[in-house]
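One chain comes next, on its own, written as structure tokens: the form predicted on its own.
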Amino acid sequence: MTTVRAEPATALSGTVAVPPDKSITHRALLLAAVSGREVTVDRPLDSADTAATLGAVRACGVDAEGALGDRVLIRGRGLRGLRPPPAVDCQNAGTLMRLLPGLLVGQGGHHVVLDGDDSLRRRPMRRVARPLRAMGAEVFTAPGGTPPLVVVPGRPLRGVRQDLEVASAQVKSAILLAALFAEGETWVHEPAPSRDHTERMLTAAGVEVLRAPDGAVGIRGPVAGIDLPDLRVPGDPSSAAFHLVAGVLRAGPEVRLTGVNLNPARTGLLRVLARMGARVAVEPGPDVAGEPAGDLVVRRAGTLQATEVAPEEVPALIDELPLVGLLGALAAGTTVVRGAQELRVKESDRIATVVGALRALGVRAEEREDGFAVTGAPRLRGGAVDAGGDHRLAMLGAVAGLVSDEGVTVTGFDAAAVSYPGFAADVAAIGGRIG
């Protein structure tokens, strides 16, 4: 476990080429598995959960070459082509355990084990397991309804209308998936809309994704294949937050985040940072693997404004929620989340870690059921926050040390690797010092 200490910054200025999308390289990695070609994956991101994706491709029969970061050639099976091992290890990715039971089920062979660290041991995964078996797979969980999972593959599947509870773009996506291997029509409505990468990717790869005027999307099966092509993985909307948010109360003059994944399921943070009074202008790009695309610039803001944030905007910024606990804490009034229950059950109770953290930060935090509370002061004092291993909090800690008068220590930093291995790097390429 690491501890490193980030020291206050009075200016930051530069350019962050951010990482590759987290959720994108996920989805391009295991599609491109089922393709019935070779298929490029440009950038795809270099983190430990986008590794057990790739280690579950390879697990499966495929022949993938080359090395995240770069560049990997996968020769696609085709939809039915994987060889699934008796047992998979997810390690800590979340999005890994829920969709690749959604391409398992229309597999042949034997069960299948879907198993992970303690962090992922703990997360819901009935929430996967109960749709695949309306369609009529075998898909199983611990009593708790956590991992492990077993996947029976090979049953007929059929399809069904699924109407969600919670918004969540890793559901759809496994039953959108199993769809593509079921009999008839399969349909998923959500509350709100969630994230569309699995959507654009599918379309992309030949298969028509329907959509119905209630905003349910769906699709009609059994596919025959899937045509992937090759694609560039843009910059991660996610972690070009951490930077977004650091820029805001401290940029001097500017920071650039370039090559940003623009879609708009992704970009709440910036309709929030809005209404907050921040100054961030958006420079649009080519599209990129279907994606739209540009840069940011940064420039600091005046007085920030407290906000709400509604329940039917958290899918767009689901990740980015502690950052408006960080904003809000440095704003003029008091800032809400509302609607975001969904926080507890991410690698850590995020609701509860984050508003731990920013008290231990000498802030007015109060936690809700379904989201928290911050009342915003002129200063941020400083002070300590332990990660627990969620790569979030990680980052969160080391960008309020950033804006803070004292400096923040963070214990167990190495979370950051989860999904951001340089972070430290670019922050120092800024202006910033964490170590």
Contents of the next structure:
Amino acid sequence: MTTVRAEPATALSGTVAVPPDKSITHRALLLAAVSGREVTVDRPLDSADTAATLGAVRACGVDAEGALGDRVLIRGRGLRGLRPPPAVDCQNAGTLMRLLPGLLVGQGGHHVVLDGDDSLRRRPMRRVARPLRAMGAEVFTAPGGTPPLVVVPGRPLRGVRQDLEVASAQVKSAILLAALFAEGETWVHEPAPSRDHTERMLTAAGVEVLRAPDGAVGIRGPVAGIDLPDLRVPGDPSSAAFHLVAGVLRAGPEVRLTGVNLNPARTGLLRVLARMGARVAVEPGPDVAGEPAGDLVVRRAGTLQATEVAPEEVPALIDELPLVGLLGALAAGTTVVRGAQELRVKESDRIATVVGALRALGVRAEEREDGFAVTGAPRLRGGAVDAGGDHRLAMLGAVAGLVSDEGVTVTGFDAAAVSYPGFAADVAAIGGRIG
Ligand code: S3P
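Moving from the form predicted on its own, what structure would you give for the form predicted in complex with shikimate-3-phosphate?
Full assembly next; the chain just shown is listed first.
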């Protein structure tokens, strides 16, 4: 475990080429594996999470050449051509553990045990097992509804309508993937729209994605095969968010973030920042992998105004809510996040860990069952934060250090490598010091 110190920064400036999108990398590797052709994935994210997915794909008998971070050529084995292994180690990757069963249920072979690290072993998996079982699949969790997950491939599947209680792109994706193998129409309805990368990628791969007037998405199965075109992975808005917030608070004169995925299902933080009085210019560029993309140019804001994040906004900034807490700590008034109980079942209980981290830095913050309330002050003192194995907490602590008076010591900073191994180097490129 590494401990670093993030020093107060006076003026951050320069350009960060934002690392590739984690959600899209997971999906590209998984869908390429079941394509009927060779697929080149250009610029897949090189991180612990996506390495777990590439490992899982290879463990399913798929030939993959090249390296994450550069280019990976995947020789797709066709929609029903995977050779499921007895066990898959998903490590810390919730997206892998929840999406892979959607493909495994349509294969042949023996049962597969999906397991992961201590953090993943605490996360709820019934939300995937139940809907897949409703389609006829055999998918089981441990008694508490947690991993390991056991998937028995090869059961006949039928399309059903599923109404999700919480918006979850991972659960929606698992169902849509299983729908490729199911007889008839499968529909998924969410209380608010979650990220739609799976739908976009399936469309690009030649699958008709159905849409109902009530917002439900559907697939008519079974599908004969999919044909994912070669693709390049756009930059991850959830990784960009750390520099975005650092820039809003400390840019001088400006921080440019290039090649960011601007899918509206991912850019809720931009809308919240605009309300708070931040100055962020969006410069749209050409679409990348069927996703809108472009640059963000960030200038330092005057005094930010507190805001309220409403439940329906939450899915579009779910992974950025820890940063909203930090913004609230330096805004005038009390910033409140509501309807975000999902944060309790992320890589850590992010309601407890974010509030705990902010308090440790001298901030007035309180836990709510479904979110938090943070009362701002003109300055942030600093102190020490323990990442507790959560990558986004590690990077939150570091950004807090950059915008604090005394700096922040982050214990367990190495967790950042789960999604953003080059984070400290990119912060250094715009003049921040983490060492
Ligand atoms: C993800 C969806 C979100 C998000 C996670 C990645 C995805 O989780 O928090 O980091 O790639 O689909 P949920 O689907 O549980 O909301």
